[in-house]
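A single chain, nothing else alongside it, follows as structure tokens in the form predicted on its own.
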Amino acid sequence: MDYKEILWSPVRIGNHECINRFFAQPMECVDSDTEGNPTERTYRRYENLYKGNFGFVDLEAITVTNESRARKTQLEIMPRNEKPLAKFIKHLKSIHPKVKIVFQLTHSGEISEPEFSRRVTVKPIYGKGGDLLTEEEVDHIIDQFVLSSKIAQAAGADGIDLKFCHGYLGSQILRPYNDRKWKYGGAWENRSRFAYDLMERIRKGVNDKNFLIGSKVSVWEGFPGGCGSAGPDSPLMDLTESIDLLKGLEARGASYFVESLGNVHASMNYMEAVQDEPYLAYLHFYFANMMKQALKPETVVIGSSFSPFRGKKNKLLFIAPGKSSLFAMGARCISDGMMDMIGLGRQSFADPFTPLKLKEGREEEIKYCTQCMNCEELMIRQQPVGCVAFNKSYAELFKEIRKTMGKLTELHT
């Protein structure tokens, strides 16, 4: 079986069937209106993913609260947003009714931007800080997640993705660094309480067996005390808790997981390998395979960090170009049982029509991500995000931002 047959074979997630193995990663794009609703830019981005035949789409980091958020114009999911979101989903499904979409629900916690929102923390971390959250406030945040899940269902989404990755609130509570003596800290039983109680309450509150619930998880954050560490300040990797989290969520009704690593502040290169370090992408295969082996066969695992593999011209040595391309490597990972789907993030910016072009035999027309990271810079500067290399409107925006604000020296959000 060649890679086209593998990548275009269907896959079942819960009670749904995806038309292929392509997953559009949740990519924050900072282009909502002032109420957190989709704008023309938002519509255009997701229309292209639907027209491009991605089998499974994850709506970017949509915040359950306006009080604490990372982006000034971030998509929001509260009662006031239900009708605009329903209109948005109805429009997308009219383009391609077989494409599945989930909403990635998030709370930014210590990553919230204090210039326009409240930065909060479960335990102050060096370089960040924030208002210390109380147990009552976390209980209220769980209420907000449950309400947002009901709104997502009412708006027509096929499910949700609970964001337990990249240093946002979910991972802040889960990490060993959170050794504070309180309801949600210290022993793993307490730190995992947030995720497990949240999962149980959403499953009960939505009460629909067809509603997908999953999570994007940073199984290893890559810094002392982060998720996947051996202790509150340990630099050693210990994945015991990460595996327990996956199994615990699965037992409570999760039907899929998106593998990820890193943290947007401390270890971003583990999240998304840059031009000079494409080999970090191989780490994701190890962790996705670990997840796959720990979970039930029917639980779908989605791999990440495929953009560095590009076409048959990439920077990866000691492997023939025909075996190291995005499609060849993705199909290999699926056929070898390491994962069930491949997640495309930056590549979905570069060419949202990637799956369709493969299906139609137009591989030579695919625009491959250059890993320039200019899309990341736009996000850091609180600007609408898109591919600077291949999309003229974002290229012009980037040029103007550089002209007025100067060059950004470090890629940290």
Ligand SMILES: Cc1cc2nc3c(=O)[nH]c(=O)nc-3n(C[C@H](O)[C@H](O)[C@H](O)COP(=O)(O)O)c2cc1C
Given for the second form:
Amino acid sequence: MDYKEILWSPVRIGNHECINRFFAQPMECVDSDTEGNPTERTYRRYENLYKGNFGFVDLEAITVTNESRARKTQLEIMPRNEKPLAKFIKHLKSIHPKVKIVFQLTHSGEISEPEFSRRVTVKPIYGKGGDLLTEEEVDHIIDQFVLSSKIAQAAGADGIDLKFCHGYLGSQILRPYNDRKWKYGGAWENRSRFAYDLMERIRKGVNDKNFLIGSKVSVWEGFPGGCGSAGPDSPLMDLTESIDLLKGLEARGASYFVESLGNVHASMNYMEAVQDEPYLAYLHFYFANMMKQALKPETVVIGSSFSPFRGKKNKLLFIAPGKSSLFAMGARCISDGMMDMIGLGRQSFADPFTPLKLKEGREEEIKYCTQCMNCEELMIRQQPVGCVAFNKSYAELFKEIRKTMGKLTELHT
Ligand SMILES: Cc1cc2nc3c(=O)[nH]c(=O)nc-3n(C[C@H](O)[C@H](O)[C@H](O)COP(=O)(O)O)c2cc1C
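Mind pulling up the form predicted together with the named molecule next to the form predicted on its own we just looked at?
Entire complex below, previous chain first.
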């Protein structure tokens, strides 16, 4: 089979079928209105992903509370947002009824921005801090996630993605660094309680076999004491707990997982391979394969970090262009059984029509992500996010921001 046949073959997730193997990664774009509802910009972005024929779309990190959040104009999922979200989903489904969409539910915890919200922590970490969360507060956060899941269901989403990656609250609780002696810390049994209780409560709360529940997980956070390390301050990788988490969530009804690595503050490049380090993408394949081997064959594993592969012009060495392009590499990863779908993050900004153009034989027209990281800079600066390289309106915004605010010195939150 050639790569087009592989990438355009359908795949089952739970009781759903995706039309192809393209997954639009959750990508925060800081463009909601003041109540956390989608705006014109949000509509345009997702319309394009639907028109571009991504088989499976993950709606960017949508916060279950506006009390603690990372972005000033972040999408929110609280009772007041139900109607606007329902309208939004209805509109998207009218564009392409077969495209599946899940909402990535999140709480930002220690990544919350104190300038406009409350930074909270399970155990203060060097360089961040925040108010120490009590057991009752975490119990309440679980209630908020369950409520948000029901809102997602009522709004017409096909499911949810529980965000256990990149250092947001889900990962903060799980990581060995959380050795505080409390209901949600210390022994793995306590650190995994949040994830497992959440999963069980949501399954029961939505009570619908067709409602997809999955999770994007940083299987290795990439700093001492982070998820996937051997102890509270250990720099050594140990994936025992990460594998247990995946299996534990699967046993409780998760039907898909998105592989990820890293942390937005401490180890950004593991999350998003930058221009001069495209080979970091290979690390992701190792972890996706590990997930695939650990889980049941029917559980869908989605791989990450495909943007650096681009077309036939990339910076990968020792490999012929025909084999290292995004499509060739993606199809290879699927046919070798390392993963079931390929996730496109920054590439979905550069060209949301990537899957459709492949299907229609218009590969030459595809615009490939340059990993310039200007989208990331817009996000860090709390501005609406999009592709600065190929979208004029974001290019102009970026120029303006650089003029008024100067160059960003550090590219992390
Ligand atoms: C501007 C921006 C926003 C992002 N927002 C999210 C998000 O909301 N949730 C998430 O899990 N990952 C988020 N990510 C990470 C991507 O989903 C993805 O994992 C990462 O960019 C690697 O994929 P890529 O090489 O295809 O870009 C974001 C990345 C960028 C650059």
